[in-house]
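In the block that follows, a single chain appears as structure tokens, in the form predicted alone.
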Amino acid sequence: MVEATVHATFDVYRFEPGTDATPRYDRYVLDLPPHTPVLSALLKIRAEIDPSLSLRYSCRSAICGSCAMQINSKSRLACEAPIGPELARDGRIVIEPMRNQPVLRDLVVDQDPFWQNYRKIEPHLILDPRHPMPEGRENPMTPAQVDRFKETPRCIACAACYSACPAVEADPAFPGPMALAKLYRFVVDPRDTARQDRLVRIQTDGLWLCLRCHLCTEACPKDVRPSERIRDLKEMAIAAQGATEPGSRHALAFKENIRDRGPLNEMKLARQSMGLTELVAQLPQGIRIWRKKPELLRAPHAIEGDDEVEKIYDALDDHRSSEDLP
């Protein structure tokens, strides 16, 4: 019995810095079964049509994370993306290198920025030198303590979340979702003695640059849910140090602002987030805003049913308490 095939069109990004003036897209057409992974199609293109195509891969089993790339504008592992659904949705398959990392050639990117951010968080246990473990002894944990890691041990460091992250694209100071998810894993580890220092440092090392778009969680092939762990880190950082810089002050001010009346009081929010000194420095911009939209500087009226807003907040507080966040 002959296996059914589909007529698949692939538009593949091609670029070699220093040799090519600009990137281009080369088109390849293959007849393949719809369950064929994108990676297998690319390897077939390289083996039978164009041996100059460069890409990175290894295990072909969604374990190593090497084959992360953009498939129809989504950061994914090529080895676990079948061509059938992509063709049914978009009619063709556009393959590009990951974003937020310099292209070395074609689909291969320089991951040094990704790994530099990872190393900055000190991804290892920091033990108390005054109380070393006896040589040859283990440092055991209870199942409940291990459960606090949540999904973070699943991470394979594929950088799909880093590629999908608009905060990384907007500000290189943002360490990226993977690094922060890994930081969470060490912050909740009861064997680590640097919890307080880690939480204090990350507040000024990019934690509050997260845009809360959840694209990292959507891109993650292992359901690590980095956006949720970043949320947890923010709450733990405020609990450890308080709202000491603009990001944390803005988060608390936004929460209480909505709780107070329902709609935002823009002027109050800016004052609480930035402080008086920074607010004065932004005065020229504030005047321009006032001239175009004076209503933004007026205190809003409380909405009807504001008691329902309070109930929502109480329910959220109860939910967070039930999660037993360390």
Contents of the next structure:
Amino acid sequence: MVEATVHATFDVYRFEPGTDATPRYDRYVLDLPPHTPVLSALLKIRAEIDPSLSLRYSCRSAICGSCAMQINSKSRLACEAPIGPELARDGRIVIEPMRNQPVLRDLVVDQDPFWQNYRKIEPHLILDPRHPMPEGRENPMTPAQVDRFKETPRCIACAACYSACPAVEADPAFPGPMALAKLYRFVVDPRDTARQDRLVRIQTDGLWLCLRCHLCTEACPKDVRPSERIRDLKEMAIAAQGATEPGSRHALAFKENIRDRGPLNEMKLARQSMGLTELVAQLPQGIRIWRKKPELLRAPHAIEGDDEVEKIYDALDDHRSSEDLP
Amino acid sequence: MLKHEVVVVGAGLAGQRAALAAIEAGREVAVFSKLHPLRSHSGAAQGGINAAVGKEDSVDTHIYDTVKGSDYLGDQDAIEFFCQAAGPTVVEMEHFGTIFNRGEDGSLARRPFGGAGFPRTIYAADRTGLALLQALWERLGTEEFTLYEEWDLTSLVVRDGAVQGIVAFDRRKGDFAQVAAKAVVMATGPFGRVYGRTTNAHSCTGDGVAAAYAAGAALKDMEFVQFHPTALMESGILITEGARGEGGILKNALGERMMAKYAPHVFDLASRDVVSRAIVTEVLEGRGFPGDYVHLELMHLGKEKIESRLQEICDFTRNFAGIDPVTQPIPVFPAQHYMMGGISTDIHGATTLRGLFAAGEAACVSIHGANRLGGNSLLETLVFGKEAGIAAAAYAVSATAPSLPEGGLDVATAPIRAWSRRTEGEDPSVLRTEMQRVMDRYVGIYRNESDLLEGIRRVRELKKRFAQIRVVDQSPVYNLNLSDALEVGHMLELAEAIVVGAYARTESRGAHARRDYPVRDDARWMKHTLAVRGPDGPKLSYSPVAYTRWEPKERVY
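Please supply the corresponding structure for the form predicted in complex with its partner chain (the preceding block corresponds to the form predicted alone).
Now the full complex is given, and it begins with the chain already shown.
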């Protein structure tokens, strides 16, 4: 089979900390069929042009999670990204290491912090010795219970979500989308006996630092949808413990605010989300906002048809209560 | 100097299970792996794990199917032990947290698989390996041990016929290190990358098998190479046997259900060697599609079943072949998939070298004989990983303190360091590509004397050229050029053992199909091949097959 090839230009990030003063981009031009995966192209570059190019890879079938990298600024698996669409859109293919993880060399990043975050959520069944597992046979689990894991068992720990996440970049206390999706997997496991503890603990261990931007869900090559599972965890945490944290109080206040009048009342929101001490601590920030955009801090008028908003909420509440949390 | 009681090399299912067993036996354990454990190739196993737990099924039937599948080359005592351990092993993995598919009554769901009398393959969608790997890694994470992540194995240290430790290479820092150990467990998985067309990951280069072979351990039945019938046409990416287990059928270019001719009783669920040969025969006789492949059809199963039970397959075919299995047939052709051969061990993972144990695909017990049944390899990693861990732990208790030779590291690594000092020489990847072409062409599904002789000649020529390779990359950090060279050196030794064993075995049995000797010859060849490394390549000898209850019969599916 002879296939048409395309002229493919790769600009590949090269950097060896400690040796190179600054990163550089090496350009490689190859003629390849358009459906060639980026990984195959990089391996061809290694085999035929430059064996010193360093990257992680193994299975080449999107199951080992080794080859996540930035391809034209998107974090994805190189093995399942064909070059054709990239070239058609951007004219060239820029290959860079994943974000939020220090570069060790070229496209290889230090994943230790990523794995530490995964370890922190205690990713194993926590058992209660008073309820031993059935001897000699499996725990019963219905297909409906298996469905509650959603797509989390598909996670291959590639860290594409971690790379795409602005909360990880902003705050090292945020465990990252993968770790939280993994936490969800243990929280909904009927064999695990620490559901309540896990939910209470994560309220103060970074759950509410998620920015709800859904970039993790967009980046995930296995459709794990971490942001949706984080949303579930938030709901479960509030159900388990109540709105005890600024994050959870903020979420509830946000909801009530909108329900009440339509637009947000920033002053009220701040009051409801934060305790008095936090409110005082935030005062300088409030003053800065007031100087620049005083209208933000004014109580908004109710919008026209605000009763319709309330009806939407009522309908949502009815729907939600009829559908149990995972 | 690094020092541990038990060193496990490889952190897939077999290595992890061995580590857990040795830790539970009270030993201090270190695990070396060139990949993060969750990136191991065990995670790529799709279809499932066999255990005769259904009411209508029995352990005896599982044993019989495995014996028959092995074309009577499997050791029946080992197979009995293996099948009896299946139920408890799967239950243990469920207790560790594996998320399996379930039946409506809450029990473990089972699907039919090739060569099996009953639906006995327990599964987690079509990512059973990943499900097991996650659960075992998460269970092992609750124990104390030392993980050496992203280290290459270069060799074993042996003194007075007993293993004293390993020599390994830290990819992150670029340092070689001698590691003293009382016992070493090799669980480095397969070496499918000796072939070009393979379902195996790039990392499957048999480093541990080659190191054991170089240190004097015997390899067993290396000529038995399993070709999986259904790999994606171009990339060689695996399409699980579960696809046929769920009802998928193979069709030739005439639109015929081709397996009716080759396996009139079980059709598409015949044993893998049978189905692979059938596909090659159809193509050779002109009934393949242009480009030499056949179709695997799933369309009749319906969108819902395909997308729920074969979720990863949907993604693979859509992303890697641009084909939607819900509406289109999948173009498939066999690809190297599994090595029945490996480091020769007994039921407890003991090799012919004192202090060295092996398990999983790196080992050959032998339970698979001349052909492995689908669903038996995941089970093998766990059953024999545990056995090897227990045996290594027991050995470590009684072994004397390991002693590493003075200056041994310099001696062991001198040839490797020489690669980097050369100013000219071939890149290891050139030799890797040529080796893969040789193995694909001369040591494939159908074999004959002249091809195998040519294969031997070419592999030996590549070994000579390998002695003069050059590693261009001078960096100490993630120098993959150096890792490539280590791997290619390992694979060339193993390729030679495969082709020499295949040349010597003048019969057809299981996956070893000789055009010039098309019949199984029990009188002369009902025996295991043992290969020990000599100065001029492998020295072969033979050992008897263990029989208990099953007399050899002709194999019909």
